[in-house]
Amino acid sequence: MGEVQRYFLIFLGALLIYNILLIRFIALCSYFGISNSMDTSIGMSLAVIFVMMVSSTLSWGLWNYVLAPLGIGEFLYIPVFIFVIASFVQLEEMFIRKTAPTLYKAMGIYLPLITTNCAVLAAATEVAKPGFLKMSIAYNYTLPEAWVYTFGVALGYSAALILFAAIRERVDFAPVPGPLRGYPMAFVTSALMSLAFTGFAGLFGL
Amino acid sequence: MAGGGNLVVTVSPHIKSPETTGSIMRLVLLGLLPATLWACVLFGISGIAVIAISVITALFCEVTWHNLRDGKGTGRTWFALVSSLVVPIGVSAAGLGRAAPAAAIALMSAFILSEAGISRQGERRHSFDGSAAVTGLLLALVLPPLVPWWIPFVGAFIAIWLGKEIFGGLGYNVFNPALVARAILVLSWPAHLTAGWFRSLGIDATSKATPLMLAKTGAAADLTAYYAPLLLNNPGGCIGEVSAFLLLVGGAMLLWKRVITWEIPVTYLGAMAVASVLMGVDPVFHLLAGGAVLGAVFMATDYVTSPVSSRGKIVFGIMCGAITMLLRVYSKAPEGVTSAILFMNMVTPLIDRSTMPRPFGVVRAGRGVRK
């Protein structure tokens, strides 16, 4: 299998076929909390893409150069990754506030939210210990593969979030029966969105 | 408002179109009629049974939901609902399995007729706009003819309740109800939904693979041999896939009556043709086979779940066609129309948002949010 083909499959798998929100159901809290409006969804998406790329790189490095060689990765990786991601996001927030006020205005308020976003942890864990993309390719991600994978996950998160925000703008104005208004309807809608994503299962053998 | 002879004072709108939801739905039913009748001939009693159960259950679901929503005849509605579930099960348990669908049909029709026909004190009779009948018929047309009777029964409940009414009824659903039901049925009972193709016309009624399945596995070497059967009397496939020609006749009628516009069917099928040439497969075969025509003409053009603007419709159609071919050629399943349309239904609100026409004279927003 060619290198480009491998990258393509990893990207597509992360983006569509194993979409982090709608197929694996990770990070639902931010998904339901943020999708009320399009503007917040876009801001959150940008912030997630940025944080995910950096935190995956960090955790990939930590796993391959520290945790795995020392043989302590198996039981320590979750606390280590959580600690690294949380402290990195805090640091980054301070850094962005000082150096790039415009950027901070666009996505700064979402950064504290991302500290505890499980999608970020899931992507960071996956690039260190692969297991979700059940492909016959890459059992250990190289760094470029980890980037491609993480970018796919982050874009998949953004796509699902923005699509959901657009749908919710419509559903919120519909005469939904009383007991179903609000979150119940959001869950029903996202279940049906998940159904639409399920259609891609098996594409390219993924 | 002094009534001065011929002078009528009213608020706008002053020009009223005779077109109503009911009249449009009747035209859609009429458009589906040729293919449906031909399917009844080809598949005999089993095809008729699936269509009848699906349509009647869809109407039944609509009536019961509206009754319960409006607090109208709650007691008798619950009674009808429970008995329509319990009686067929009881009949089956009594060893009269073949009578179960008949019992269900009889019960549900009786309830529908009584709700529509009998006027009760202080209640409005149920009036049908035909949308449930269209959904029920479309659901039957995307099912294989030999499914067990409870598949269209359950499917119609999913289509009307989960696909449509839960969102607030007609006009508010995000996804095409019939396709939601089909997708859930395929996920839940794949064995029933991927077999059961047959024909009763002729000497023997045997279960066969669909042409798309044969093309997928490579068992059919010469696809041109399938052109004529796919156009006229498809040897294997869902009820509504009997004849691409009859579906196109119905579609042409809808186009002529301006019930649908050209954008979605043309771009859908056009994109499929282009994509199949690019992927190196037979374009004519793929346009005729499976649910392509049914999907492009009758499913994707659903007003509620497709974009409003002309530009949006073109984007929608092209994406549907491309995804359909992508799934047909590169995924494990032989068919991709259902998934493609459902996926694009999901994207429709975003397409609508981004293809919203700019009012005349308004300067483009500087942030580049609107393209």
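What you see is a predicted model, and the numbers here were worked out from it, not measured in a lab. The term rigid core refers to the most C-alpha atoms you can superpose between the two forms while keeping them within 1.5 Å. Positions refer to the first chain, counted from 1. Compared with the form predicted alone:
Residue displacement note: residue 96 has its CA displaced by at least 2 Å between these two forms (rigid core superposed).
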Second form
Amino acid sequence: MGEVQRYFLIFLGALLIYNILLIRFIALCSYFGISNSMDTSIGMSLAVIFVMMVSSTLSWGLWNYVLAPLGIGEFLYIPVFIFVIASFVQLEEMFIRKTAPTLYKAMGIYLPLITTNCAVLAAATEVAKPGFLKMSIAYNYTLPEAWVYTFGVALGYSAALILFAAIRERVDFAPVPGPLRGYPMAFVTSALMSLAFTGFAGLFGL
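Form predicted together with the partner chain done, so how does the form predicted alone look?
Just the single chain follows, nothing else.
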């Protein structure tokens, strides 16, 4: 496998084939909680992209140069990675509160909850710890591969969230029966989106 092809498969797998929300069902709390508005969905997506890229980069460095060499990675990687994520979420929260107070208010509790967003922690863990993705591609990434993978995960999260928000805004004006309005219809919509995304695996023969 050539280097370019490997980068392409890593990115494609993270973005579409194993989408963090619709295929792996990680971070569904923010997915359902914040997707009732397009503006807040875009804001959350940008926030997650930033935190995910920075935290994955630092987590990769901490694992390869501190935790693994000292033999303490398996015991401490989760609290260390969460500490890194929490630090940058705090900085990002202060920045958004100062520069975009309307967006800060709209995102509410879901902004500080990026600290415990499973997608951010999953990406940080997968680029750092050796593992295996279901595409015959090992997780033992170099730093450039870690960036490609994390960016794919972040864009996949953003695409699913924004697409879901757009559909939910349209469904709000549709003649949906009363008992199905709100979260019941949101779950039905999300299930159909998940089924649609499963087709990407067959499309690319992976």
